[in-house]
Amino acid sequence: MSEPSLRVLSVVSELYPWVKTGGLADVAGALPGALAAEGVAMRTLIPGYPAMLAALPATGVAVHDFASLFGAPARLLAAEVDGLGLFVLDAPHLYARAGSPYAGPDGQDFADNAQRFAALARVGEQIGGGLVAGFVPDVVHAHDWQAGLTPAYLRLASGRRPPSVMTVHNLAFQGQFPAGLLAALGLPPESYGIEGVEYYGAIGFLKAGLRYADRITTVSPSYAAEICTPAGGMGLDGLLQARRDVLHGILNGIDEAVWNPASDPHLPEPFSATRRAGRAVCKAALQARFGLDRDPDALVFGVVSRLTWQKGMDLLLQAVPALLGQGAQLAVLGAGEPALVGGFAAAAAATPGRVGTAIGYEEAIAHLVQGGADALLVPSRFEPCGLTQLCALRYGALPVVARSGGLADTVIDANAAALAQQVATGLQFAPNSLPALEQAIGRAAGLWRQPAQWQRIQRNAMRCDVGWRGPAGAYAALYRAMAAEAG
């Protein structure tokens, strides 16, 4: 805190608790507060979705008027909400819509997503250039493809601009749009090439960010290594390998005020690492909520996930018979691919009292699953970091995870050596296959039948540091190095 305060602009498309489809929102909402302790003042630029505008207080002010921003007037609003410094881009023609941030109620992507998120990036670049008096950032931090053009606009702009860092939360989502939009998006002709924004004959928003940013980060060290390989690079491994000297893996954390079993308002009974008796009450409430048999001795596996191939939910669906064969129960919270949603619903109907589902996502139910389940299943085929296993550690729901990305970096497998040294915090399995997942479920069931061993692992898990202090320090050091290089 003795060092001079550094100013950072964060450019994001989601922000907890107002707009969330995944972990990006949680990270964007928690990181600014953690950085304040490191002497970094972060403000967040986000689109003016209806939920964001509704959250703004009357004290919010317009700090800039755009006569035309991709076809119509717009305003940039500034406010502080729940301790977060915000810039909200009020552009009704782009953001005043029902549905998710990216798609309408019918699930179809908005046809003008290129313009919607180019507008966000363009305003981010302009704030970087001094658009707002009193806040000229030393660094601009862009997140995922929706903000991917921000580093490109900064690098291609005339005049001095701050350096930028591009964070990849999930390389699978890349934001590709027709090449014919180049001029409409304000990108110069010379930017359309392999050393620019061109990506397999299209404009790649994420590719642009990875190409033009001064630094690249991902949300775990293992994922940073994986995306530099053909198997994990999703077609961008060549670029990432070439830029490996500026690529950093920084683990995510979770907001320990939001995820705190000792004070969680969503739990029927609080508990902590040293006083875990309240977990039994939470388990009974979880079983009641999911229609499971009330059996305190049954091993309850929980799931809080998108029901997709990436998350390995097809493997879990196939593993349900093996799970039930261990005498266990399963509580699934999530939404996603119709075939998987239907498959879990059918499993619940076929085995009442043993399998229960809550289709969709509700924050309160997610907290109940973490607080009441004995173990949490995360069989992802690839996982940049994962937040659900961090919450599980904090709440004592032992994570059973695939050995990939951030899952491998955050869970210590209960193998013989780890058990002997009393450092295990969960279970890992590899390869990502049905037999390996079934074996991991069997290992968990075997540990469950050894209460003293299970409780020791649970205590280890709940004492893990899963907060933002360490990651915030790493980001602050990165920002300072970038600012120093820029002079």
Given for the second form:
Amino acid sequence: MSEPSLRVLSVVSELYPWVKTGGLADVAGALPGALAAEGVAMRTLIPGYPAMLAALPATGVAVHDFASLFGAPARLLAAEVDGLGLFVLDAPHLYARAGSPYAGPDGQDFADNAQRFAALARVGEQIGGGLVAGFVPDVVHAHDWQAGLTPAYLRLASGRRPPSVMTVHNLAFQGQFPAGLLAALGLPPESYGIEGVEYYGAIGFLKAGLRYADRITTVSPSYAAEICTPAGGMGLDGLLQARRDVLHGILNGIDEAVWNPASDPHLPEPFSATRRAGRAVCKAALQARFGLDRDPDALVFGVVSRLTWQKGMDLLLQAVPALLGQGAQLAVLGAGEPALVGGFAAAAAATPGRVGTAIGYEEAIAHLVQGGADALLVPSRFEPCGLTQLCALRYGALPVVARSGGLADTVIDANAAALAQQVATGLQFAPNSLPALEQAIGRAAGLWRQPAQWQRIQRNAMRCDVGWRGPAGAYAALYRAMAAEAG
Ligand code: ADP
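Switch over from the form predicted alone to the form predicted together with adenosine-5'-diphosphate (ADP), please.
Expanding to the full complex; the earlier chain stays at the top.
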């Protein structure tokens, strides 16, 4: 007998495929579909950015009118789009802007981000309190600092409210705002303190979520452990350590329909774990796209990443000479810090045919890199879960990863024991230093010179379960436990 359906409200600031700056959007977009199979009905509350409103069908209906929400009228729209149940907060004074969800075209964060995301959280709390009669959630699930006030509002509200879970996708982004905004954000004076929303003299949105949520999750078991330490806790390790008993690490999956090499419209030729011949065609297309020499025998390393310090891209740039010394090629897709963008562009200019770049955010090219590169480099200094190495596993681009967070949890290093057991799926290196990265590149090149070994690892990689079934089961179990406790 299937379990009774549970209603969960997801509160989030990005949603694939409409609004995405990183992995958060992928998770928010894929989780509801996977949860449906677990008997969980998830609806997603998202700000009404222009791209979100444009995605709504004419059948979207207003389910609530706010006379005033942080300074002006607003509406809550409900719609079903591509199988996702959505609540879209149509508040033009907060969200009708050009730029990313968080910053204008000039790259500057919007000055009223506190109000913009407090509004999202406030409406999440109200839906939790029964604002929409047709969907009264049993659990509210808040993602990252943008939704961090949701658990606070729920806990501080009068009347019955559902329990909440706060998920940390990246502890580096915490949402700190001036303490003087306390009243404007509708937070009571007594909530301002170390046992409340205060974070070193400011209001911390993520801190608030971590403090008030009934449960905390993060996106891998290793990252759950790392964020409880001074080295990985980014100032929140004390709170996280104190709440260790309600902190869970649940790995992300990838959307296996979007990331399926057998039916990927961005690949010139399909392939699969059992029929891998099409990979050679994809590799040739990748080499052509990145201006690399058309050499089927050259080991091609790919990168699909934000070009940032967190992602270890400065280390990789320094490792380019060693990589070239191994006779390998490098294809870098990314956008980010100007110095790194310039650095990779300079490397490509200096070594034409050996290093190629595609600067920008290009979904189609991301698929081509995964399908055409022989190995994917992920030298992150910290990585909560990481999605690109999961895509790489599925597409048979052997992940070469720093032993950190979710990277450590998802790639099995090709050491002697793993090779003997035939369970290796990629390479790990530690510590995250230039010599260790160079050594890992050298190890990859050594394996490349043993084609039978390489193909065995590739086959193992492509057989890994990187989908959402397992993670969705873990979230469903967590929600049910929370709902049962709440009675
Ligand atoms: P993060 O969210 O920290 O940036 P993740 O590995 O969790 O890193 O998720 C990154 C997601 O963004 C993946 O889906 C990846 O394919 C995608 N991505 C990153 N950079 C680019 C880019 N330049 N172009 C296209 N997709 C990208």
